[in-house]
Amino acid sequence: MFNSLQQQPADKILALMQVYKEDPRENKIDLGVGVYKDASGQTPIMQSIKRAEHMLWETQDTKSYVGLTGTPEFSETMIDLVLGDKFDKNLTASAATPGGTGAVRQAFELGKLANPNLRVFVSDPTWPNHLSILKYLGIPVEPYRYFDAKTRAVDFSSMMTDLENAKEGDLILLHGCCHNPTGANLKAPEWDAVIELLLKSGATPMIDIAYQGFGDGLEEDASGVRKLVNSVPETIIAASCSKNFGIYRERTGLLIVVSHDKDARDLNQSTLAFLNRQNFSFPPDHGARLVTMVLSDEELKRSWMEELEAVRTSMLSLRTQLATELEKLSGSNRFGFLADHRGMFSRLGASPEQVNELRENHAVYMVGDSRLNIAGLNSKTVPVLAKAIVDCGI
């Protein structure tokens, strides 16, 4: 029977990990996995977490399963953390998920679960994940250009074009904040003309929020997105927990679906846990535990929110330092959008053949599209990449 299999393509950035790992300089920098480090190189467990963990330790007394659905106490700690403690919960239904990945992956099956015939609309760039889960789903992507490859700013009037194609029916993803790969955000009169377009068009808006508090702040960063939730009828959420609680290797995350229909929410958490069922089944808990506790005591979530604050000011630093250093080596400010991008990434505009020689000749590792994890560099390292880039001709 394996006989029949095909080899499937190698995902990119995986791929690049291994590279790095084998490259035996000692000067090699990694910009490529999507992981916060910090100035030593190394991604930390949290303070609030590790204290989460040791008061967990002490006090579970089972192993059982959860629900299908996760626990409804971490459904609502969530929910309050990207909608607001104000939103009303009883629009809202939800579903743990095994990290963010798992929320898109129920999200595109949700979708597919309720219009057969269903498109999702995706930006152009997008994390290739969003691409891959779609394709091996079988639903048609409808890219919507988003990002000015020569501004390195959102290119909002393609953009709005290129939206004017979907209808009820339709799925649109958006990124929440930060994001991925380009750093490039909507801004707060972008998210009223994206609203009306939705009202208009009938199409339902999906969200992925990945990185919320890694960009302006973590009220700041959902301000789009709880605009958008209060105006349109439904929305669907991805969240996740990797980067903001820095527990990547826990796999927490939630599905959210939200509709103005209260009548609907019923249906709404059964078709979830469906699922959920008939995917990983239950889902783990850990993570999802360690979130609750850190969300539902003050002390434990004013030291997390001074952790992801001082997580957030650092990659800023880092962003200004390194759009200084380029204009001082290069004398243009050409490379000034990378103070004003948020989040873990930004695009540099780096030809393929420029991302190879950073790589080849002074052990700079990137994605091939020139996507850069900020948070993999640190004071010393911003100006060696600075050189590097402008020796390359960037």
Second form
Amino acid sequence: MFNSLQQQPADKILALMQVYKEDPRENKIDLGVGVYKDASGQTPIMQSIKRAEHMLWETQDTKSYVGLTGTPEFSETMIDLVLGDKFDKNLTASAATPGGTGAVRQAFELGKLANPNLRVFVSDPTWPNHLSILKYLGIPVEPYRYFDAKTRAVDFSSMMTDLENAKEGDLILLHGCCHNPTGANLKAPEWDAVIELLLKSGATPMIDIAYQGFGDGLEEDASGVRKLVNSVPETIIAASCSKNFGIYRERTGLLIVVSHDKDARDLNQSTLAFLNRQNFSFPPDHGARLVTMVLSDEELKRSWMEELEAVRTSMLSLRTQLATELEKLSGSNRFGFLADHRGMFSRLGASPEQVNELRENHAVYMVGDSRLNIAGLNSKTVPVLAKAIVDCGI
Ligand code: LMR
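Got the form predicted on its own; could you also share the form predicted in complex with ligand LMR?
To see the whole picture, the full complex is given below, headed by that same chain.
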């Protein structure tokens, strides 16, 4: 039976991880997969998480099942984090999921359950796995223009023109902050204009927020989402704890459905439980429990916020260093956008050939669309990368 299987397309980001691993060159630089690395190239466990893990080991006395949608405490602390602690939780249904990707997948399934003719509007470009999951689920994709290849900023007027085609029953997928793969983000007035468009069209926003705290700060990165949920009737949010808590392999995420119709809450909640049961039954608990402990203990939370802030500012500093070095070497400020972008990623704007040349001749690994992970750099590799970029004529 299995010899009828067709080879499935490899995920470009994960395939690159493998090629990097197999490269024997000692001076290789990994700017591929979106994982934070410190100056020594390690992805450390945050101290706050380590301490929570220790406490959990000492106090946990059962590994029996929790609930189909995880614990209420995880939902509550995460909703406070994403939507602010003033947000009325009676308006929310939520379910713990295996990572942010699990939440994205459940969100699409929820959309399809609500509307069998669902279309999802996605930014061009977006995280490749959004497209891959949508294709797998047979959900039509409507790309909207997003990135101006010349300025490397958001092409907002084209985005709005394309979103004019959205109507009630469609989902519009937006990145809450730190757009993946471009690093170019909506400004406050642009969020306002998107909200107006949503109200006019009746389309439902879906926010993927996987990097809260990596851009301008924990509160600042959530400001667009917060304004949106207070303005439109319904919103779906897929939140990830992988990056901001550094617990990638623990697979910790939360799907939140906000509805201003209070009567809808129970039905939304039971539908999320049903979807979890069909797909994987109970969500993973370990990471969710650590996050709950960190967010509900004043001292652990303070320590986590400090660690996260150090991660954020180190990436900002690398951005400035790289932009400055490139200005020096290229004699122009055409790479200034690197300092303006936010989050882990920037799209450099190199051709696929130049991306290959960077890999083959300079042992620099970035994703084929020239997305680079800023956190893969350190102060020693910044000048090496800048020289390689200029040498490749980018
Ligand atoms: C990325 O974009 O590199 C990360 O979100 C990791 C992944 O799963 O692709």
